[in-house]
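Just the one chain here, laid out as structure tokens, in the form predicted alone.
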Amino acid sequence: MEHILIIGGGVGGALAHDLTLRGYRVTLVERGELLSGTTGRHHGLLHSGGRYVFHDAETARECYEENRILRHIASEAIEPNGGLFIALNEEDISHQDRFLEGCNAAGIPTAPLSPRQAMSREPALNPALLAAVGVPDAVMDAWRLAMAFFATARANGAAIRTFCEVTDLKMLGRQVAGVRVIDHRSGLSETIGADLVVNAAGPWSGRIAAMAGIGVPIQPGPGVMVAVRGRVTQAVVNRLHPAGEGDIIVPQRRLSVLGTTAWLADDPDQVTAPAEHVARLFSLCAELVPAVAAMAPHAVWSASRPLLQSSQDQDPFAISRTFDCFDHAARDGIEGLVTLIGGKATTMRAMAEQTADLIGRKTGRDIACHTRETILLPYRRYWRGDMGN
């Protein structure tokens, strides 16, 4: 069976899982620790899709479908606590009908609630709220969910090499035949041959594509998140309006995560967490839950979204969160290279399925995907050295 090499230890774990189930030999390289990039640094919201119904119907449908699948295959990593979209003023109320219509079109269940019903469910909400809608949001553990994919892929034979940074592609004319890596722990460099290389490096995927002399439509879109101590609500709380800054609160274990801000950047390695973004998150999220205003940051971090730049839109909240994969043989005349970009943690399994289907077509193998129904191993198995025997 062909040897597939994956660059990137984020959504690459879901792809390694899919490909090993289909019988491919898989090697994954990651320049740091697994999930040290974008995939391990999000707020942990398992989207119902409601956040995207105003401007991104495709992503809304993708999120709800994957929400249901992940609850089935990775229940250990998910808290099915539900979510609320709340209206705080007349402008928010004006969006309610369109929100309900968008959810209905995407197949997302909704439950309109009166202010009294919403306050009964979440007493810390702003008592001035005018309306609320319940949706099947949930909370995922950003690390445990993704590690379950890595644990299962490893048990099925995938070789996963961390702290191995790709420094170049092995080119044979206009064909990619492997990668050149440096192992940051040993200091040694080596070439790893492969029948096909998948560029799944997230916001860094442009650098990998440039090694083959080509470009990809990737736009790093950083955002800041803040954790405060305690769960201010038990359900996810969203503001009922088109997606914007400071309009989500996600209860995560014994913390609450305030999110997010967003801007566009050129270099994902130079992204910081500006202090003014932290202050803005407290101010905006206190409109949802007033108690937030008196809290202090427990942790502050940023991460770069790997946005698929399909238009000239410069509003980071308006750029679609959907995903795509490119066969560079058809797109650029470079054989042996596929790039996967865009998407969200909620849709990582679907991203892997679409990419593995493309690899199947390229290798002439018609092997069905089984990741929709295959229950993932516990994330702890990754470190046990128990290879599934």
Contents of the next structure:
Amino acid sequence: MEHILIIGGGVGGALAHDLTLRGYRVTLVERGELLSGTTGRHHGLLHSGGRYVFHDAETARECYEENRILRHIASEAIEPNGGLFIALNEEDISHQDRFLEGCNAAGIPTAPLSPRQAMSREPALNPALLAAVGVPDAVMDAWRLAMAFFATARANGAAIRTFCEVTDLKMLGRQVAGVRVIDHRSGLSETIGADLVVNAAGPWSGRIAAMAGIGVPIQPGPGVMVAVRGRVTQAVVNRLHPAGEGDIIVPQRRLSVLGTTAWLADDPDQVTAPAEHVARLFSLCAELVPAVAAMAPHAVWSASRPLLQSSQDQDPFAISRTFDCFDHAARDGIEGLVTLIGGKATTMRAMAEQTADLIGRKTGRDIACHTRETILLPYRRYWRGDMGN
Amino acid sequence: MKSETTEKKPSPQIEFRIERYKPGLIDPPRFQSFRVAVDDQMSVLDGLEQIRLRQDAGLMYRHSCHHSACGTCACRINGIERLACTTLILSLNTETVVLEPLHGFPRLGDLAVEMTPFYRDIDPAWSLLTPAESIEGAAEPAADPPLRLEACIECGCCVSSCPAAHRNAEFMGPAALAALHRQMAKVDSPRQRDLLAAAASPRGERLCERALNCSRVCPTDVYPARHIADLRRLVKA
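Let's see the other form, the form predicted together with its partner chain, since the form predicted alone is already up.
What follows is the whole complex; the chain from before opens it.
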């Protein structure tokens, strides 16, 4: 079978899993630790899709479908406690009908709650809330859910090389024949040949494409998140309005994560967490749960979203969170290179499926996808695998 | 909206003294110093990111979530096991931050260690989920009580800090014993007996020396020493 080389240890894990199930030989390279870029660094929301019904119906539908699949194939890495969208003023209330219709159209179940019902479920909510709608949001462990894909891919034969950074693509004319890497462990460079290279470097995918002299429509969209100590609610709390800044609180373990802000950047690496963003998150999230205002930050961090570039939308919250994969043979006349961009952690399995389907077409193989029903190995198997267990 | 005026103070320079190691290249390990301009919001992990991005792309350390949920960035910071992501540089009150990898783990390179031995006595199938503590004032849900992920993030701090684990490689260690005790709460009594038998084995709780370092360094308040004490009582009973 063909040797597929995946660049990027984020959603690349889901792709390695899909491709090994289909029988391909797979090598994945990641410049640092797995999941150290975008995929491991989000707030942990397993989307119901509710956040996208206002402007991105396709992503909303994808999210709910993948939400159900991930609960089935990786249940141990998910806190299944639901989510609430709450309305705090008349403007929020004015969005409610559109929200319910949008959820209905995307197939997302909703449960309208009275303010009293919402407060009895989640007593920390702002008592001035006017309405609430329950949705099947959940919370994932960003590291452990994604590591379950890596554990399963590795058990099925994928070679996974961390601290192994791509420095160039190996070109034979207009054909990508492999990658040039530096192994940060040994300091040595080497060339790894491959029948097909997949650029799954998220917000860094523009750098990889540039090595082939081509561009991809990727825009790094960093955002800030803040964790506070203490679980203020059991369910995820969202503001009932089109997605914006500081409108979500994601509880996990004994922490609560306040999210998020967003801006557009050129460099996915130079990511800072501006102090004014932190202050804004506290004041906006305190509208959802007033107790947050008195809490101290436990951790402040930022991550770059891999946004699909769009000429119309300059508001980073309005840019679609859907994903796309490109065959650069058709697009740019470069053979042997596929780029996977956009998307989000909730939809990583679907991103992998679509990319593996494209790889099937390119390699002339018609092999069905089995990742919807294949229960992932426990993530701890990633390390136990080394011991032959 | 009027934003608060932030007075720009000059950023203090802090020395990061990092134990470097690359098999066959920087071997044996030696310390290397970097200078980093810091502010009062910066974590040790932020400092490492700056060094990697601006000074040495080959600097190896593990990191993922940046908020103490994944456990990958544990290392020894000024001699004490901590998470780099939730340790603010200026809170250390030192001009030099000394960073070493966790003790007792095979080294991958620099601050990155190989976690395989950590999982030797933790069954991959042990559950990660547990009932969430109830929130004050909340009505008890009729069905589907809320669940949360286990507090242990498997960072390795406790194992690195445990003198008994370093003296005796056979010792299951504090993380595995705490996980075993947590798992006992979730299974039926025949399986509880099997788990207790493992805790009572010659590699189990009897090798704990009650140094209590594990509970002191645990970044997520798992208090492994308490779990070991509970197991000891159950074994004796």
